[in-house]
Amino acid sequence: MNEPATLQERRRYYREEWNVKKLPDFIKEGMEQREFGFDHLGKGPNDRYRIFRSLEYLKRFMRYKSPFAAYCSVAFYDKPFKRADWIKSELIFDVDAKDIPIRTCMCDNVCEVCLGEAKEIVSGLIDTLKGDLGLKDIHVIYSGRGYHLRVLDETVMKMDSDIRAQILKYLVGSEVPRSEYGTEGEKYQLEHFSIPFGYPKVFTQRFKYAVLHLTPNIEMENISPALFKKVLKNRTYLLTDEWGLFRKNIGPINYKKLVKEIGALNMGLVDAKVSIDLKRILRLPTSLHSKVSMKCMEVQNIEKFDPFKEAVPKFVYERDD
């Protein structure tokens, strides 16, 4: 694995591994409205404004030309052969592990701890997703390198992009909550930890996970040093949600800026153009991701969820060392 496929290899993968009808339902249901594009080189999606009307079609297609990467569109369009007259797209989150701003591992590539930091950070989305936003139609797929999040409720697929980016802000936890209420005339403060519901908790939630990842290389703009030094020092604090001790001890100016720069990082877990753009491919559940040479597949369950048991195809077993 992370060793890129050779042509040889694509071709034993399509022919002999790769089943059509395994792709999930929800590709296959509507799947002539969808744009499908194709990588033949490895220098990205060259082929593109490709549609098939049956299994059948698109079955033939990757046994005979096994593309370095294969893709469809999240949109629906009345003419995908000229991705004209969109219907709807579905609601994309996009957590590649190479991407991650916090890694443990600071690795170079992906591996086994970077790809399970993605998985928790997708579990705790999909919590979200379903408990703050009542959405039910989530599939999950390992992409290769992370995870993507395709959502198809209906109530979400013809919003537009501004929209998508405000569920976006709300779901990594990137905009810092407000601290100051008030009633009657009689104003009062309530940090986010004291407010068990909402976006509050959210963001809570995506704090303290980002925190207690920090890693001794990770720069943060209005962090000195010295601060830096005091949040990880006082971070097992996050651990049993003694929020008033940890905030405390690192003083209550410094916390503010420890969580204005913890929003900001936490844009970063989600690619964010990917959740805006109506228009976007992405790639092909069932396909191979040629570059680390693993399969591109739905996942059932998340928790139970091992890429290097589950999407690892049959020719990297059978590689010389």
Second form
Amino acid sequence: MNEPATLQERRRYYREEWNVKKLPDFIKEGMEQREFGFDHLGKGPNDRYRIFRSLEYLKRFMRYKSPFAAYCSVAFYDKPFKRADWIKSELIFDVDAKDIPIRTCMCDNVCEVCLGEAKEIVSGLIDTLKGDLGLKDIHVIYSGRGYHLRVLDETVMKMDSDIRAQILKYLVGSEVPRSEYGTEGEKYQLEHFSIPFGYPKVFTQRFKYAVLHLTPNIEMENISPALFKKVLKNRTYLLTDEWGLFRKNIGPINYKKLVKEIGALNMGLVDAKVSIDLKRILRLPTSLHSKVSMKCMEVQNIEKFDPFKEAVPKFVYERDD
Amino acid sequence: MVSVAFLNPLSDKAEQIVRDIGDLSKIYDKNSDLIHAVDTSKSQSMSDNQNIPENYVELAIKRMEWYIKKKNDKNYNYKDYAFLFNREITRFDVVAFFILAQAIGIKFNSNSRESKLFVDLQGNIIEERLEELSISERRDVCQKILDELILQDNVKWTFLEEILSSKKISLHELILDKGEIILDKEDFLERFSDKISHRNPERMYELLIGDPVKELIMIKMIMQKTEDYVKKVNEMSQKVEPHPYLLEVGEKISKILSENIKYYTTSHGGMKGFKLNSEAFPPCIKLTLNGVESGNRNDAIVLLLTSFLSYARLYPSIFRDNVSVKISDVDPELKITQNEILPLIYDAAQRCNPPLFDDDPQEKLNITAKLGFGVHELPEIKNEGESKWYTPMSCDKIKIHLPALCKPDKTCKKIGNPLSYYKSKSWQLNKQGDNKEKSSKDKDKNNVDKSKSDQDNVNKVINPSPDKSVKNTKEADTLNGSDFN
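The structure above corresponds to the form predicted on its own; please provide the structure of the form predicted together with its partner chain.
Now the full complex is given, and it begins with the chain already shown.
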């Protein structure tokens, strides 16, 4: 990844490359109801409660201050300058490549591999948001070190933290689906992988992703080294969706343990605190992530998006190596 | 045919019944039709006249009494209350429901334990009444109620927002597709038949959705509507003078509930209150007492520590007993709350970085609210019930809200709530203490250093007397949380 941006580089970026008109529409519309925050020194946002009544004011501010980082609230307020009279909030899912619980690259920070994995996870989340939950108005933002999913569907924007936590758990597959079902006094076993729709399907997809990406350095509390080896040895069955064989080979009791552990691990796919926080400020799309010298930007096509081609500011190419 | 009003007292049919016979001035009148319905109920025990409600108010009180006994009394006998499950009781039961709902709404806040108990009672009574019906009757009445509750053909999951928020249902328990909850068989088959292989799609529908999910949604929706109704009555009662009979019923409910809860919890040995043993605190609580960094402070102090310390000190058995208690049930004059619990919470708040009350002085009001005394500076008996006495958040919730504080140790693996950890660890420590004491007594009866043992106990137990609490507060500036250990 790139080196941090200097003050000179930040100035160049905001004066020559950044264009206030390129802010996504979902930010521009209702901008005056959002709180803005800035980090001028690279030590975290210390300049908060700012509001901008027009794009022109924001443009002047950014050009003049060239902040280390710029943020705006996910919330809309009647009094954004006081963070008071909350109206609604975007529903956010923050997938930071550095914090994904299972990364095959094992790098210290972020690299092409884990950013690719973050992208894969985000694609899965979008499918569930649209397919299962039927949500619209979903925006993908490349944050500089991962992705933000920003949902502006009016049906969810007034929802409280408790429902947001439930949506999060559904999306990442952290709740183990029940395997016992009953009707008219009789009980039947139905494992998640034999139900090809609804939440069991979501859980199956996340479980498969996790098991196929497990690396030897991953530690799972209740999984013994012997069981871990067995899982790695048999996981190729999942590539061909031979779930029965996979379960049989590692043993049904062990399978139960594994399912529980993977569910817990999945909770780390997304930063839960961001999703449940109704008053969070989030990096402003189009602004500069100065720590890594990359642009935070809206992604139009997640499949084709390559941050190393599209999110690198011009000054990086002109640096002396 | 069973009436929808038998299960849903908020249905159009039920409202019609109330309009026809619900005259408030007659609710204390002896009602021979009601007595007849009770007398002729299958399996009804007739050995004690007290079991037979003779008027609407008595029927309303019997409803409450049934639920309290069923929940708490080992000797609960279904036959004493069999009339509640007789469909012939419907028209009287609907009136009794409204008497209860209005009396509770007038006298108590919608967050009060009385309201909560009433809503739970309604859910439970529906469940038990469903059990009394044949499969076809069950299916028929459930469908009719759902048709009335859910007006559109396809119900969106967002329609259940309130039920999901109150955790009456979890999102992952529903079968969702394109934002819609799949309840109807034809709809299910149309959407998923192609995807199902090696199994009969109709059988899959019966197993995954069928009657249980429909019934679950129906029950939770009626519970939610009951809660909303009580809330509406509460708001209305601020503007309109309530009927004296309803005020009287409210008093009766309050008395019955207090007496019963005291009786059952005391007989279980649950409501004694114990001195705090900081050695038994789980890691998340120890970390919170040490002071928390900005970002986690509010949740850690207000949501986690306040409920944990109050229940650990006053009623650690809350999850076992599963009752709704108020602080004043255990601490009638609030002396323990004011002199022991609050100083510990305030101390921890001031140890945060930056100190919590310096930034957010209004969080003191939130702490009072979480103890069940509404939004006020300090807990006072007159305000009790304005809010709910919050139980400590579960470990699952801590992992989401306060991941930085979740540093599990061996004991954590076995439990799902910090309070359960505290109970389990306290028990272990007491047991170890007893064994240690016993063996040391056996070894050398004469060499017991009593003063040291007393000192150890002082270190282990946080129980500042009113005087000591002042001292503790002052010392807190120079101590860190490890001094509690």
